[in-house]
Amino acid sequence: MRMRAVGLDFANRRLGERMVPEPPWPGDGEVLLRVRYVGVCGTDRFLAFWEFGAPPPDSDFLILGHEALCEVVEAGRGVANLAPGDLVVPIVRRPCQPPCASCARGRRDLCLTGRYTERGIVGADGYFTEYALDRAEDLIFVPAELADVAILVEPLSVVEKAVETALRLHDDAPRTALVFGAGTIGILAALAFRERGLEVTVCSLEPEDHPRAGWLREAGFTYEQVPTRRTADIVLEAAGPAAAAFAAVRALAPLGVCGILGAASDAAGDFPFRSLLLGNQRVFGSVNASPDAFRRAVEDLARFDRRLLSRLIRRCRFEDYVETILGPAQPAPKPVHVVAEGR
């Protein structure tokens, strides 16, 4: 049997659809999944413009889709924590083999060798297809009541790691947070900081009358169009341009901590070393997420403003991938392809 899949043809450098074999029945420790939803993000767009990524070994086709919500079809022998009908979110990164020190201690997100694989990104197929096979230890259980927003677990896991790092690095009790970027990551970061008691401002390029600015204000956040003169105890860059990263560092208050999540280029710029030293400030970069960060994402998602979460999502048909991956941005920043509705 064969199934539809959306991915990248590396031989012809083309985004397209292909019929691929269905996965086999699960073996020991494995789980057969029916894919319900697949999310699209900036990583998929970079992949489709051939900026990075690689297909599985001995293949010229990479199935896209690293953000997914799946339903368990069948659990193999030895899988005691999952049953048919359960909803799960897959962890994107898989440890290097043999495992480095970080991967061996369960922190695949901190892999030291760079020989990891990432489903739908490098070395392993993703979930923009009908069925998938996974190891049980690479799946995070999601309560059924979160099904409508659970596609946000993967991007939120990236935020959870960065927020935890920023709070751990700050030498006092931070009270204010400034988030650069009003995309999915930026809005989720604003929600995560508020959940931890910080006063949050979101700063982005969208004009004051943009729908996202209105959604944020309605949800109780302060929104400002860049540039901003604000400073904050914790600043998180989730915008993309290198200029946003430089602006984020300059917005640090004394003892401030700045996390860089979205800077997509190595463009040169001025860096305030004197302020960094005299202000006892810290800057860190963060990518990917640990299994614990995925679990925290599920817990936080249940507490967040559901109306704002729902506004982030734009549901699309399976076949609309050219528009969502290569087309212009829309007010709702998270395109979500419906692969199979719940049964």
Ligand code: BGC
Second form
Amino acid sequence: MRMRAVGLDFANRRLGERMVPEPPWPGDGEVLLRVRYVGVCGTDRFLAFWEFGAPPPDSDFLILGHEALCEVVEAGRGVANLAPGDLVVPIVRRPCQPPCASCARGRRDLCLTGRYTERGIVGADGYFTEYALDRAEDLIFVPAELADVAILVEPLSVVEKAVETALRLHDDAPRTALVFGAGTIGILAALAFRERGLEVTVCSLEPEDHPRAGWLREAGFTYEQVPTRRTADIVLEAAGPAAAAFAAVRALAPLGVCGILGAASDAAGDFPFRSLLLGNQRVFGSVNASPDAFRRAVEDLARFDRRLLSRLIRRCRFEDYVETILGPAQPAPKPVHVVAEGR
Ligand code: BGC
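Could the form predicted together with beta-D-glucopyranose be shown next, to go alongside the form predicted alone?
All chains and molecules follow, beginning with the one already shown.
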């Protein structure tokens, strides 16, 4: 049997749809999944512009989709914690083999060799298709009542890791957070910092009358269009351009901690080493997320402002991928393709 899949044809440099073989019935420790929803993010756009990524070995086609909500069809032998009908979110990264010290201690997100694979990104097919096979240890259980927002678990896992790192690196009790970027990651970060008692401002390019600015204000956040004169104890860059990363570092209060999540291109510019040193400030980069960060994401999602969460999501049909991956940004930052609705 064959199934529909959306992906990148690396031989002809084309984004498109293909019929691919369905995965086999699950073996020991494996789980067969039916994909319900697939989210699209900036990484998918980078991939479609051939900025990075790779198909699985021996293939020229990479099935896209690393943000997914799936339903268990069948659990193989030895899988005690999942049953048909359960909802799960797959972890994106698979440990390198043989495992490096980080991968061996369960921190594949801190892989030292760079020889990991990431479903839908590098070296392994993703979930923009109808069925998938995974090992049970790569799946995170999601309660059914979170089904409508659980597509946000994967981006939130990335935020959880960065928030935990920022709070751990701060030498006192941080009170204020400033988030650059009002995309999915920025807005989820605002929610996560507030959940930990910080006073949060989001600063982004969108004008003050943009829907995202309105949603944030309505949810109780301060919103400012860039540039800002504010400083904060924790500053998180979730915007992308290097200019945002420089602005983020400059916005640090004494003892401030700055996390870089979006700016992934090298760039020349003014870096405030003097205030970094004299202010005992810290700057870190963060990518991907540990299995624990995924679990924290599920817990936090249940506590977050559900109205704001649902405003982030824009549901689309399976076949609308050219528009969601290559088309212009829409007010709702998270396009979500409906592959199969729940029963
Ligand atoms: C994903 C991460 C991944 C990163 C780089 C992000 O979009 O959320 O899991 O590590 O892209 O490939």
